[in-house]
Amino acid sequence: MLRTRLTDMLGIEHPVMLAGMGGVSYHRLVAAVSEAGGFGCLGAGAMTSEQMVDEIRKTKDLTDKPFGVDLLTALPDQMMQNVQLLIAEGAPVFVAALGVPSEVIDLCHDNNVLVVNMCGKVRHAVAAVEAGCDLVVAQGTEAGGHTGTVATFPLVPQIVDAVGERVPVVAAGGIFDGRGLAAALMLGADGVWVGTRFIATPEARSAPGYKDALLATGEDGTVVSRAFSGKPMRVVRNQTTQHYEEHPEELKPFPEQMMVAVGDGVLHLPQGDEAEGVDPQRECYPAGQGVGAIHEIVPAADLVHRFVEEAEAALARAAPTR
């Protein structure tokens, strides 16, 4: 068993965390990952407050294992309200993709809720720990969705060196199997945060055509684009990303560009499976560079177990018994 500071802190069996993907990480997927011994995380960034509460309750109906809630901290007023709601509903972990105000961290800690912060640079991780965050996710640019510019392999050990003595560090970005988990542990991380691979599961919620697009996309089929939100987002390359590569002057800042994408009918993540009028050649399908390794739809629990078994095998190969 791969026991780390992460598993001890979160009270889980395996150091595998489900990314809180907006529009994807809903109760069925979250509960499946947590029940398998990993750590599920609701992607509440695309939810209303009422939807978030409903998803927390549905998750608790399916599992009594720990799970978290990932919120969009770019909307501070809504974030404070939702943090209060997740505390009231008994979610034990709050995940933030951007900086977390100190008053939110204090509120969480006063209610025994752990705070996780996503970081794309060393200075972001240092600031998060100094603000009081309990663990940090070092996310490389290979990751799907909103992402930074530094690759996972150089980023993780630098963040480990900067804050690893004080808090657990979790690696993210381009990790799709147990070899990635083993590599992350060797780099000094305490676990992995996995997104794209968990989209290709029966339990994942997704806009029509999303899973098919993942199965069909190669390792070079993604691009970092501001086309869908105004912020850099790694997505499957398509007609929409190509248009804005050729016409960058048309891009609006966040969140205006997101409203443009919704109006243009190319952003259906919030509607998920129930979305209508989706054109797979234009739609927003966030995906990391590990997408080229996804060839089949696999139950989420099986993926958690595969990650652990493959990591143990990889670590055994790296340190054979003499």
Ligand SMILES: Cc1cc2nc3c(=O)[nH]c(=O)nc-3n(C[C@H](O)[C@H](O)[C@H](O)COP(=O)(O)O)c2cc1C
The other form holds:
Amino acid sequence: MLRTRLTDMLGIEHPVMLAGMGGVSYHRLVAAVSEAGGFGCLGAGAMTSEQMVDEIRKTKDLTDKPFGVDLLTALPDQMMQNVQLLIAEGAPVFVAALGVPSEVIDLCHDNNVLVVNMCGKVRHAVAAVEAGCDLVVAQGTEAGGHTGTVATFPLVPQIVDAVGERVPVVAAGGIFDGRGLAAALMLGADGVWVGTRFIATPEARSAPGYKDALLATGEDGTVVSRAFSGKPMRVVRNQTTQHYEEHPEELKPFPEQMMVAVGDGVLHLPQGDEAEGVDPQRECYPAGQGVGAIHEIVPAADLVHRFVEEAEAALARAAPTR
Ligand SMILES: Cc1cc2nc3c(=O)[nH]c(=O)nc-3n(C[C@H](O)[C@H](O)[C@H](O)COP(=O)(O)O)c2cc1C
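The structure above corresponds to the form predicted on its own; please provide the structure of the form predicted together with this ligand.
Now the full complex is given, and it begins with the chain already shown.
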């Protein structure tokens, strides 16, 4: 048993959190991770409010264990409305992918909902804790999806030093097995937040060709590109990223570039398995640098258990009897 401040705060068995990945982390995957004793998080960033409510209800049909809802929106009114809905539906944790206004935090706390903030820099973590967030995720540049510039190894202990006495810190970015969990604990984190590894599971929702692309991509096969949204996103390198590397003057700002990507037929993440006309050589497949370690599709519950067993073994190896 790896008991940490995180497991105590969330009321879970294992300090392994599923990242709230837009287009991917839907009810089947979220419930599988929570049922296995980890913490599932719905990626509601690309959902309508109705879809979000439906996904929360479907998750609750599959598990009684705690889970969270991750929202991307930068628009305060829309965030307030969605947070009110997730409170009404009984989700116990709200994850803000971007900053979170203090009224939203107060509303969550008045309703016993914990607030988590994704952070790529020390100052983001300090601001999040000062605003009242209950825990922070320190996400390094190795991460799949939208990402910053500081790597996980230096970022995590610096965020731990800045806010770790006040709130639990969760490490993210390039973590794909129990060695990564052990390393995160050694760096002072209280658990891990894992994205890419959980996409290669039977339960993950995914656009056609996505899981195959993960199995085929090596550790150097990702690139941070503005090609699909206008903001830096780590994805599998392909013809589309190559095109914009050669023609950066064609890039539009966020969110215009996202409309361009949809119009060009290279962004099907929100449609998941139902997407049609996907060309894997051009499609947006977000992935972290740990992708090179993914060689098989593994049920999500098995992954949660492997994370814990491997971390325990790694920690035992790191502290041999003297
Ligand atoms: C397909 C995909 C979609 C993502 N969407 C979101 C999102 O909507 N909100 C968010 O906070 N993070 C999002 N992320 C980032 C993850 O939350 C997480 O920080 C990242 O996956 C961790 O790194 P890893 O992929 O190396 O495990 C996404 C990542 C991926 C791979």
